[in-house]
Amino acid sequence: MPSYQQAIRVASKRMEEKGISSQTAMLYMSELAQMESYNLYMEYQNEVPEELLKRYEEGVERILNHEPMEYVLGYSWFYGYKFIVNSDVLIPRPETEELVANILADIDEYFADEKEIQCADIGTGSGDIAIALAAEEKKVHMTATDISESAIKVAQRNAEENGVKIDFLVGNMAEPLIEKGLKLDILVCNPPYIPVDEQLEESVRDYEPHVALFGGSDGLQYYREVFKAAPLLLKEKSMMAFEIGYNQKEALLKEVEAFFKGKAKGEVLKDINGKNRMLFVYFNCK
């Protein structure tokens, strides 16, 4: 049997020549072994047990075939949180990470003397902003929608992994939330921004659910949609908050004064890698 240093390394030169991170192969073994990097540099000389070798480069012969390693392995980090993932649902992204994390410092900014927290997620997917949002601020009573049936079920069992409990509806982006009556103090929405003539890298192409991907000719076409329903949904203070694509900031700030005439405060923030990726839209809150 092969140690775990040669095993990556055969993993990671292959990677490197399929044009994939040679660092996937360090961490699919991580994730199979249920080792933190740490441990498993410890553990570098000895043998990989047989059945883990296996598994290991059953999925490696997937991942040269460029299916997303979380796929492979059948869930994805987000938040700290475990999330299922499939073909039916995005793999949840880093820099979504950074957008929970800035509505969590505007709930305890603006919200702060709100006994409960009225917050719907457009288009949730796996769940992950909905359910951490919830599972971090305890005030929060999330409902959140998808079109795909099948999306929701992955996000239900989600929630019931992460012991959140979300108000899931079934439907075209706000129309359930509308149907139900709601009136939120916040609504967060990551849609699809990708516009339809956008290249894509194969594994994202090949794999991930278009449905979630693209946005229409200009990639506005969905946060124009939850902007024409924002007026039926949000209370007098409220506030929205997106996922946009790094491109997109002038085009959507302009969309916000075109449809909120300045009864609204459009902000735009830079993720870590100093990208425009997070649109904020504020009622009354400044």
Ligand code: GLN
Given for the second form:
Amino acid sequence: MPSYQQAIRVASKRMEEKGISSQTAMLYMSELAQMESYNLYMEYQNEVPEELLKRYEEGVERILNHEPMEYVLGYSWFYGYKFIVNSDVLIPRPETEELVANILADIDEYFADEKEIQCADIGTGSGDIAIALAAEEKKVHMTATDISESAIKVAQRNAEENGVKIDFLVGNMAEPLIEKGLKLDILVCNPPYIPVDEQLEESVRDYEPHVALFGGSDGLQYYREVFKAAPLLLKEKSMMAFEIGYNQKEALLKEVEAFFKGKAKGEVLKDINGKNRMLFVYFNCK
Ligand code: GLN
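Coords for the form predicted in complex with glutamine, given the form predicted alone:
What follows is the whole complex; the chain from before opens it.
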């Protein structure tokens, strides 16, 4: 049996040859072996148990075909919580964790006096945003929608596994929220925002759900849909929070102005990589 070091070396070399980050070989082993990398290093010269090696090698073959590691594992981590993922849902991204962190900071700043905060997440996918917000902030009453019934099934399981209660609704964008007559303090949405003709990495293009990725010819179609629905859904004092494409800041701030004409304050925040990644729209908050 090879040692951990040998098994990881072989896998990382093969991944590199295919243009896949060689760190994935290490990460995948630490997830399968359920060891943090520092523990894995201590085991480095030891033999990999047979059963583990078999699972590792099978998974590595799938990863070499550009299948994302998270789908191979069947789960992903987001904001410290574990989320089941499969090809029905987008894999949660680190940028989206920053969106959640900023919403939580805004709750403390603008909604500190509210006993209950009505919040909705449109296009919830795996449920990552909705579940992390509800788990972190007990005052939040969360409703989450998705057009994909199979995505909602995944999100429901994730809510159960993480011990949070969320109202899930299947339907297009804001429609189920409007039908329910909800009045929201906070509307969150990480819509599909990639322009249809943009080139994507193989792992994303071939494995992740296209319904969760593409946002029309300029990528902005779903923001416009949400902006249009906003007056029907939002309380007088309220806010919206969106993840955005790194190059969509100017276009989206223009849309905010065109839709809300000075009634709203639009702000774009950068992520830790210095990219414009989050749009916040405030109504009578500041
Ligand atoms: N809300 C999910 C996420 O942020 C899914 C988003 C989507 O499918 N576009 O990861």
